[in-house]
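Shown here is one chain on its own, the form predicted on its own, set out as structure tokens.
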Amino acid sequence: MILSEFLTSLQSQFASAGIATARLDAEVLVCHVLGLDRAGIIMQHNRVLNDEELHELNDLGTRRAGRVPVAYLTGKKEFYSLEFSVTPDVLIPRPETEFLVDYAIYYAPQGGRVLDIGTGSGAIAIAVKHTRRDLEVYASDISEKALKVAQVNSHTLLDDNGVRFFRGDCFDPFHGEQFHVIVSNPPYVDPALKNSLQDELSHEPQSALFAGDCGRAIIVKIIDQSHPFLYPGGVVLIEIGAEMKDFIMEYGPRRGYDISIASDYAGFARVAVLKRR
């Protein structure tokens, strides 16, 4: 079969599981496979696929069509420019979340400390890192598993003087440690919502998606604990869900806090920004 005849057909494949992304998850995929770059989809239209070319793909088109995101089927999703490798050990990275970054990197002065809580495949951590390299930047996951994808996504991305690592839940590890930024994208979805979400959401990580208290209780775990470990003048940044708007605004200056909601490009609400008083 030639290539331009497997694509189509691999779209449709896709286009009948209900998959809005059909023909950008199928070209990306092929070009996963074949090394191509989409142009080279164009100019190789009329390449003869040999047998382990349609064997890799057929089987890596039928668990898309199960659902499975194509980060997991590629190995990699690019965040903030940088092409991380992601493993379902890990929350796959959301554009949205680059928010984070911006807004860490705004805060941080120079010299700073800067904190990831939840870091996952390292992407928020490794970001900030990358673009300011005056910073000292940590990170933790509970997750040993995560925190593997994320080191060598540091090893990766970085220098040796990247980001450091612990594992513990929290603030855990850092007793006796402050910082002028503290960043977190938590777990914030309802576990009420689960049946309603995306098939593809069950393929990640549930424990860096949902929580407790309607998707609360990580996000009032970090303002609860983050004081002591700010700097006076210091932040707290959290992506949360548009609904969490008005409970973060009431909650935030209960803990000592002065708060602000930043917008996403589509104008919900996603960046909690905590000022230490």
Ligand code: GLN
The other form holds:
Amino acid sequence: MILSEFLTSLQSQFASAGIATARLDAEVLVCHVLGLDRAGIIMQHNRVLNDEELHELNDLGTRRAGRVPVAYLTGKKEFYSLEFSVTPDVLIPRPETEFLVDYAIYYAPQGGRVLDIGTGSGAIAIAVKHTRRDLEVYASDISEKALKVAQVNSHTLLDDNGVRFFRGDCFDPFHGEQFHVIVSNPPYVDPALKNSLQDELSHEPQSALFAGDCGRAIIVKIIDQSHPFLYPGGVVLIEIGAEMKDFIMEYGPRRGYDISIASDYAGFARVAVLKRR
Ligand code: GLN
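Show the form predicted in complex with ligand GLN, please, because up to now only the form predicted on its own has appeared in this conversation.
So here's everything in the complex, that chain up top.
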């Protein structure tokens, strides 16, 4: 079978599985297996696929049609213009989370200390350090497996003076330490929504997505515990669900913070900025 025909059949397999980005996903998987970029697909549209290539592509196609996210099939995801390795042990970095990096870079003073709570693939911490080499960047995760992925990414994308990783729940590894910026993309999806979400989410680590108390539990924990870990005037930056805006605006001031909420490019409330008074 030739490449262009295979692409068309893969696209229709994905479309029948209800995947909205059928053509894009088919192209990304073909590029991955054949080692091409998207221009290469056009230039080699008449290329005859050999048995080995077809076997691998059919296998990936079946898994994608079963709604495994593309990033887990290729093992990589671009975030903040850097290519991160991802496995099912970590949440796939989302474009909207790039805002957290922007805000962390904006608020961190020269030579300042930044902490990323629940770092997962290390995306936020590594993107911050990659952009601002002057900063001391620390990161924690409760999952040993996630930290392994983060360390691989740190090793690949940064030099040896990269991010310092610690295993532990929230602030546990950092007693007695203070930071200028604390940043986190915690789990914040309401478990009651589980059955109405995209099938792809069921392949990601559930502990990185869902949190009790309608999705608020970990966000509240971070707000409640963060004060002693912040230098005066420091900020906590937390990714939130749009529906949490009013709650955070009301809760933050009760815990000693001035609050502002920033929206993402889609217009949804996305980043809570909490300044220590
Ligand atoms: N924004 C993600 C989603 O809805 C959730 C990420 C998270 O819980 N931190 O897919």
